[in-house]
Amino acid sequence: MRGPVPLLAPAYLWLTLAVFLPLSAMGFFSLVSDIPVGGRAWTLTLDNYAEFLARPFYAQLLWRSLELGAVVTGLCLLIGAPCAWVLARTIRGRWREALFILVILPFWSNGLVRVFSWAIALRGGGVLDWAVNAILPWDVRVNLMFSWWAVVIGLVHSYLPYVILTGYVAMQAIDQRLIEAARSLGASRRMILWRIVLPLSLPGLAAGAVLVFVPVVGSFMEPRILGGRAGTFFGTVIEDQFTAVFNWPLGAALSFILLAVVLAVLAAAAPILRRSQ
């Protein structure tokens, strides 16, 4: 057989096994009254989805998770865009390689190691507390552990490289002659930034924002460890249904609701993404 089919078949087969089959199993579990194992009686039902509508607690947690995703994505864009510009246009040679290593360093360590490292740094009497008191002449107690900001810091550290890398690719592709032409016509640095750099780098930054927002909304490890009671979000409730309560049907239904909401948000942002491209 000739053509692209033999080359694409392994990739699509892997996608089918790794994505669609688990989603199909999850969809089935969300529609049953009990786990169909061990001879348990079960029936098809929509009660699991009705329970989400019947308890405002779930909707509040879902909204709280969306807010967390928006804040983390915004901070990643604010921090990542200048970093990407510095890597793409300012630094050359070995310094760029060294900064690239620092950017991708979080990918080389285990997620639990990163989270517990932040737990050591943010707790009372930790590294951050010691550093602040070493600089300031008066006694300051910095204890961000088990707070909303601790969760945000841990998530930004974990997902910031996505924005930097996608923004770097987009900014490096900007033709330097466009910037030189704008300068020759008297454009200021601010005008070049707003009229040339940001519009041309928007596709890469938008792709990075999607890569950050989608996993952050459903995250559970960072909120669980760094947030404590303040780290109760929709993702942690879903994890509890599978690991603590063993209510797999409800957990599957909540997972599909979260998936539907995230897809709706991305669909609403699709016109902006198309315009940026």
Contents of the next structure:
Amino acid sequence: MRGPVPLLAPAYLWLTLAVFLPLSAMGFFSLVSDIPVGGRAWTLTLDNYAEFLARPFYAQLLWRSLELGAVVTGLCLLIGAPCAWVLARTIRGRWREALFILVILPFWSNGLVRVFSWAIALRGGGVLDWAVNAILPWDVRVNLMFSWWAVVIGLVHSYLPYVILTGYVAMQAIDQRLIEAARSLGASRRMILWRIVLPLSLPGLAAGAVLVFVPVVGSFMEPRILGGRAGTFFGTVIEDQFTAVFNWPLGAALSFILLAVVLAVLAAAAPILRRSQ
Amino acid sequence: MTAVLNAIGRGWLILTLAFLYLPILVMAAMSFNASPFYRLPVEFSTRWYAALMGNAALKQAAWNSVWIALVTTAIATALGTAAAIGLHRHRFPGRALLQAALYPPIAIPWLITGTAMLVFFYFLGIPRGSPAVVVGHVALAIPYVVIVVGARLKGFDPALEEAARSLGARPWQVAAWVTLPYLAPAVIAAALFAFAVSFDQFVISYFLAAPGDTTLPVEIYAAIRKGFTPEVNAVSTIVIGLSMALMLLVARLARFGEVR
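Could the form predicted in complex with the partner chain be shown next, to go alongside the form predicted alone?
Then the entire complex follows, led off by the chain already shown.
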């Protein structure tokens, strides 16, 4: 084999045609008045972006999506970091391997189906309702379905394994001798946590946080299934432009705004992410 | 004190596992519930699985999902493995850029990638349908294949290939008898990965598939939006069981790849 070109060209041509050219094309479409197909009249314009600025509705929804991303990411860190620690530092041998696979497994199973399974659990008259009423002596109605919290629960369930996985990798690499040295020098448990464990696991946890935040901000299927009317977010509005309203240039502009936000988050996290590799 | 903390930690992990698995178990239990209104306690029945057999739309979608995943696996594994070898073996200007280019398909939300593909393919005159879905799935799967195979290549001793060559092996013989057998576990794991990426993919298929002739996740989504029925539970239980079994297999093979 002489050069790298014959090996690399097929894969990268494919990626160019299926990902990079479409993304560039979308940038172009966000700047036109109508899709330039079939002889339709079109002009270059900034109207689609002006529309985003003119109607506070879009900015509010983008904010709502960012807020959702922050809450879901926070909950994932809160739940996932202790799990990663327990898996990485206190459980040994075959058990650790088995538990680790158990944590990762749902993540690689069908995401849509997992979100749907919450619809069954959360609905009024569903299992959660039934269980709460079986325990409490008085009658309560538990119907979380079609609420903001249902969306949060579904998304945390979907993305929690990311944080556990990346946190686990970082925490496993912490040198036990550092902790022992600190302890023998009289450091308290809390001091060890704040001065050694957290700083050293931060890159892994930050990587996990980015991996959660980015897809949550762009989610539309989870809010649609679990949120009902409470499930309108930036992602669902983008989807609407393509599948219901058929205002593709506006959809392209909104998508590009979302992409800019995502890239900004990735760029801000890049120094920490690089450290984690 | 340490023992107490450890016990709390383990309890936390067990609660988290319960959170991860309970809804799935509930769904599986409900798929065997005779009552169409999810009445509790569960009265065992397989009527919803029987009903699946008569659902032509779901069967067609399941068949589409399987063949699309198989075609995606074949193409993505071949192209991705070649690219991983190319990236590993050669040092050239722009190599770091090519490696970085693997991440956007993974990191950018599928909503953005999916709508971009929809618009671009429409512009090119490629209609919505299974071929377009395959093009999209392969693009998503290639980075995973390159990363998985590339990780295995890091431990590859180039002296093995040199030895084969100096003993008179032709390039194809080196590839077939030295390089590929070494890579086999990673290539198989990557292929299973590619299959799972395609089989479970919803967003890209949702935007690229032709309405009425689509993949299983898209069909399930349509059924959920219409108002969910126990039939959806049954097919979802089958899908999640299959994909979990597949990933267990990947986990075994990936570890097999590390140990050797």
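Positions refer to the first chain, counted from 1. For the two forms, the rigid core is made up of the largest set of C-alpha atoms that agree within 1.5 Å on superposition. All values reported here derive from a predicted model rather than from experimental measurement.
The two forms, fitted on the rigid core, differ between these two forms by less than 2 Å at the CA of Ser24. When the rigid core is fitted, Ala11 shows a C-alpha shift of 6.6 Å between these two forms.
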